[in-house]
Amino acid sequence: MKRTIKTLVAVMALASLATVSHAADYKSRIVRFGYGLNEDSNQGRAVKFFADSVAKATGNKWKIKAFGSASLGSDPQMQNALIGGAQEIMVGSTATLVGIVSDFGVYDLPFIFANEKEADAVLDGPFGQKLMAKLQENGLVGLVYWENGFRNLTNSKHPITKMEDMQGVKLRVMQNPIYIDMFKGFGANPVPLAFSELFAAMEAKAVDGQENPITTIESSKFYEVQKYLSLTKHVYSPWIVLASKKWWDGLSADEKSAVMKAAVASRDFERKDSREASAKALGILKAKGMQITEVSDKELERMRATTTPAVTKFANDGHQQVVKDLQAEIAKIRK
């Protein structure tokens, strides 16, 4: 009985040495989250629910300070702290790391994803794995995807019901040689700029237009600034949690392990939470006075017809490879 007594001491003496011990590598940390949206949108709801997982595996020895409304800088710019260690995590799109990894152009290729699912496949899968890792080498860690979501047109000047509908019209875009030479294939003048200076371009008419998602449409309010939606879907588009590689590599295992778990759960709750904004938003922009379009499958066949050159000129920029990598795992998906 004795014996059996003290092994249950020297048990518990250790399991508690253990805990101790596991406790002690989650150091105290706050950590700088950066994002252009602004807090009451779907990707402010999925930093706090990231923050909130980190504290609670971390037993609060973490705290995440969310930094929104691009107030850190725009994606490039956070993207240059990340790397040199200014900054640890952020939140942006893929677009934007083509300066840094130009194979990411891939995921701006036109009228690639047929849903959702699909999209979704990719990103997790070998593919979108691999493209992350890439990132390493140049001071970033990609942590997960995120849903930005399907890309839409907005205008002040008229409905665009069809292709000639862009001719001439001002339409802001990303600084990404992939969007722009795709909108002058549609006759649109592409001027690429950055997110954060956008609303107040469409305000002071310096461009007519834009392309997003339907939530970051609704989230932002460009229905004060925009009376024409036309529900195109012409580029997926996903958004990427990234790390500084500086500040991860300083980082023990357990809370790396920590990271990602909670960067996990962050992107399952982040995409649902997207798709059902989406729905409800358009609802919100319908009743903003916002007029929708639905963009006859025709029309859009001819747009998509439009940007094979510019496809092709992706391929033959030295990116053949992960073009083609794209394309057999999207028919391996839809088999």
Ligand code: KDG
Given for the second form:
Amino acid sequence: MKRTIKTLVAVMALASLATVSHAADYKSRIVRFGYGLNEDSNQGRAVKFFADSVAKATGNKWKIKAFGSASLGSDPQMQNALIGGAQEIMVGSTATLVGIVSDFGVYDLPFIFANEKEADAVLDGPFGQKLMAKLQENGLVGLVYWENGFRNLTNSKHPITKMEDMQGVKLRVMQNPIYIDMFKGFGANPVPLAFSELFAAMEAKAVDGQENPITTIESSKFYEVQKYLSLTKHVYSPWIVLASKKWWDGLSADEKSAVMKAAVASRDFERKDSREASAKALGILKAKGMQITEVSDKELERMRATTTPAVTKFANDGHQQVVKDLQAEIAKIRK
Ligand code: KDG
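What about the form predicted in complex with this ligand, after the form predicted alone?
Complete assembly follows, chain above in first position.
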């Protein structure tokens, strides 16, 4: 009998030890989170979700201040602010990271992903995480990938039903050599421009068109200055949530854990929200007067074949291994 009571007391003592949670180490912080789209977009909603999640996790000790519509600068300007420690967090396009880690251009290769499922598996799996880790030596910490989405063409001149229709069209592209080479190959006249300058450039007819996911075309009201939409889905574009390494290294283990948990939850929220918004976007754009062209598989195959020189040029420019690794990863997922 005595032994049983002794054992019971020991077990209860151990159990109480296990439940004593250490007082989590959260300092009071104000965190600036910059992004390029407007508040009422898939990007803006996910930033708010992340901010609310972190505030809750830290007992409101942290205040995430969200700055949308590129009010803290373009993607490259915010990347530099993070590296210098003048800003804490941002989300932007992986395409604009190529000036820091050129391997990120692999995500801009045309017609690489067949669907979102493949993209999620690659980005969240060993390939995407290994690429993200390369940012650390450059002063950035990659937290998670969000979905920008499959990119489609819009313009103000005429319907684009085949590659030849792009001949001479002044098409705004992200500041990234693969997009420039790709659209030159299609016969367009690519104009690299920051996202924050795009609406005004289309309104002033400084450019005829652009290419973005339909969620962005809808939430940024591009239908006000663009008549024609061609569904090409020529690139799957990820967003990446980045933290300043200078700032990150000063966080406690509890704070890092709280940020990562909120980042993963925001990733899952954003992808779901983005896909729901995408399902509704076409109907909204049609109702706003856009003329929508479903580009045929035959024409898409012709476009894909035309992009081979752009892909080869990227691979031969020191990126053979990362291209091979991505193709192998996708092949594995498709098995
Ligand atoms: O901050 C805006 C970025 O998220 C940008 O990447 C959006 O896809 C985009 C583009 O075309 O610039």
